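Consider the single chain below, provided in structure tokens and representing the form predicted on its own.
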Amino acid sequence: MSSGVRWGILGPGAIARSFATAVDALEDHEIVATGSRNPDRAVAFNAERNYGAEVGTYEQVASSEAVDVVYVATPHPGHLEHAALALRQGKAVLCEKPLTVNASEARAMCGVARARGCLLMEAMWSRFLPATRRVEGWLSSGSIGEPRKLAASFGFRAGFDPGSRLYAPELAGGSLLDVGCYTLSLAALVFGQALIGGEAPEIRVEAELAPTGVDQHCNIVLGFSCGAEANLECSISRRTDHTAAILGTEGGITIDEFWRARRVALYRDSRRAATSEFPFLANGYEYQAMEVARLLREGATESPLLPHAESIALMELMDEIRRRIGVRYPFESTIGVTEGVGERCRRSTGA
């Protein structure tokens, strides 16, 4: 790699926008190619941003000697195969949530980066954010005391349109995987291995399925053998509040506007014990960016914030969240979940 981080781009969408943003805010980062199916869409992409980047297939800019790093950012069907074809390519990935649409292409999505030696991490942009990382501190560090409750909702409303890729099931549209993945993270991070790798957590859920057949709302509650509960909304149908609590037993955390956090507060004996805040550098992007600086220095091939293994135990989770809704995509055969946290769940719960 060369001093700086050299990003190559395949899917110049939307959410590429927002992170080209957060890349062109560091030092030492550049965008150096872009790559898409339609040429004038890389483009006008690159017009846009007045980048002198090249323009390319998703092949040729996965093969580019001048990119250090792919960020896939292509819709969710399409994860596995461009992150595939870059990892192949020896490059490392910034692979975007959710990292695939089930639980068996996550696995073999880590199983090539794991073959190739490269650098694989989820661009789950929540869990890098600074806000977030101070929520962590004070979990480890057991200024709660132990956690006992999670409170997280993420909605808002998008009209129906069976032409939207959030509606299109052959685009693995939902609520679950566009929004829901982001509540789903932020119980991972509080109970950690309590919902990873320990006792399967009771799945009760609640879903309203849009006319195209994918979940447009959920109501999730995961249950755990100790007592602890996690309550989690998401929705593409109504607008939700999007601050989410955490209770403790000695304690309290509330994180406003949490997918995007800037803000946190602490709580010991009903009264407020901390605040902080941490106003981004840019749009909030630039944190996970700067996490694989960090890992490609260190020679690093996955990141000890966002290990592979939560990657895959998350999409297990929303595998078997989807099977007990009756959410299937028209591309799966079926919903393959194996020795995984859905496995678990239905032995557990007999489901």
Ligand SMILES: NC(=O)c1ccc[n+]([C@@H]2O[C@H](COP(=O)([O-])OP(=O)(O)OC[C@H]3O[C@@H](n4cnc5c(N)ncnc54)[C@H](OP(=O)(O)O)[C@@H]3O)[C@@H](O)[C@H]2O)c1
Second form
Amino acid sequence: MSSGVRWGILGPGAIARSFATAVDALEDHEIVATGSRNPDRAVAFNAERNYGAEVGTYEQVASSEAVDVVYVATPHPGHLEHAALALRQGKAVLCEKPLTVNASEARAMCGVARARGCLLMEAMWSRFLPATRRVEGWLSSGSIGEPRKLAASFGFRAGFDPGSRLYAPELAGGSLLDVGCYTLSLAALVFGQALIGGEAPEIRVEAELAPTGVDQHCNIVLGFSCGAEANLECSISRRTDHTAAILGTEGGITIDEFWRARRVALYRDSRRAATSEFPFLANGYEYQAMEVARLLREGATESPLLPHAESIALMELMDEIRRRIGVRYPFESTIGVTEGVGERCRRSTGA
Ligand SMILES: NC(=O)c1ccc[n+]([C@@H]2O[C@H](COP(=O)([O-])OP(=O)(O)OC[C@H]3O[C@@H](n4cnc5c(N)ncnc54)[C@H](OP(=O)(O)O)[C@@H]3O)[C@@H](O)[C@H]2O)c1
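Moving from the form predicted on its own, what structure would you give for the form predicted together with the ligand?
What follows is the entire complex, opening with the chain shown before.
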């Protein structure tokens, strides 16, 4: 590998464009190959951005000698196939969120990465933002005591369109997988082991389904045996407030627009104790690219900030939530709830 990071993109769509803007802002990072199902779209993407990048099919980009890391930016149902294409060629992979459609796919993807000894990381970009890292620091240093409550909501209004990725069951649409995953990721940051691998949380969920059968709005409550609670909301049918609030036994934290956090505040004794601002270098997607670069330098195969176990555990939780609200995608024979949190929840609640 060269000293820089040479990226190959699979699926030059909306998020690939945002990610490319971040890569362009980083020294030593370059997009060297663009893969599309239609070469004209890869050519157009390169032309738009003045890239001299190779153009090819997904297979060609995944096997290109020029590429160090493949960024999978296709809709959720393609993630497993497209990441596996690259991992089997010995490439590192940064795969868009959610890692896969369900937990059994997530286990399969992580299994391929492990078998090939390749780096695999979910592109849950919020997790790598400096503002989120500051919150993590406050939590781990006990600045707010024991976290007791989290309120986080991520909702936006996308007009109903059965053909759009967001509403199409065949593209694994719905609010939970599209934006609910951000609220769950924050819950994992706050409640750590209680959510990842510990005793299963009690789950209460209410959902509104769109005419296509996918969830357009969910209210989720996760209750932990210690009495702590996460109130989460996600929506593709209405705008919600995006400020997250964490309440602990000794204080609290607020995160403005938590999924693209730049401003965080710490409270103690109901008074503001600190406010920190972290302007992005580019658009925020650069921090996950920098984490990939760091891991490659260290020869690591997963990120300690977002290990495979966390991505899998959150997919298990999403499987269980979907099972409860009756959202199953047409290509799924069953939702992969035979292991992990689904099973733990059913055993403990009899649901
Ligand atoms: N991190 C974030 O902030 C963020 C934001 C938005 C989306 N995402 C994630 O990124 C992924 C892609 O979302 P997007 O909004 O960028 O989607 P998009 O604009 O529809 O682009 C996806 C690209 O994937 C390719 N593709 C492969 N199979 C496809 C299929 N069956 N249907 C449609 N396109 C297909 C297409 O490129 P070619 O046909 O040219 O190959 C398309 O341009 C999703 O998993 C989503 O959750 C992340």
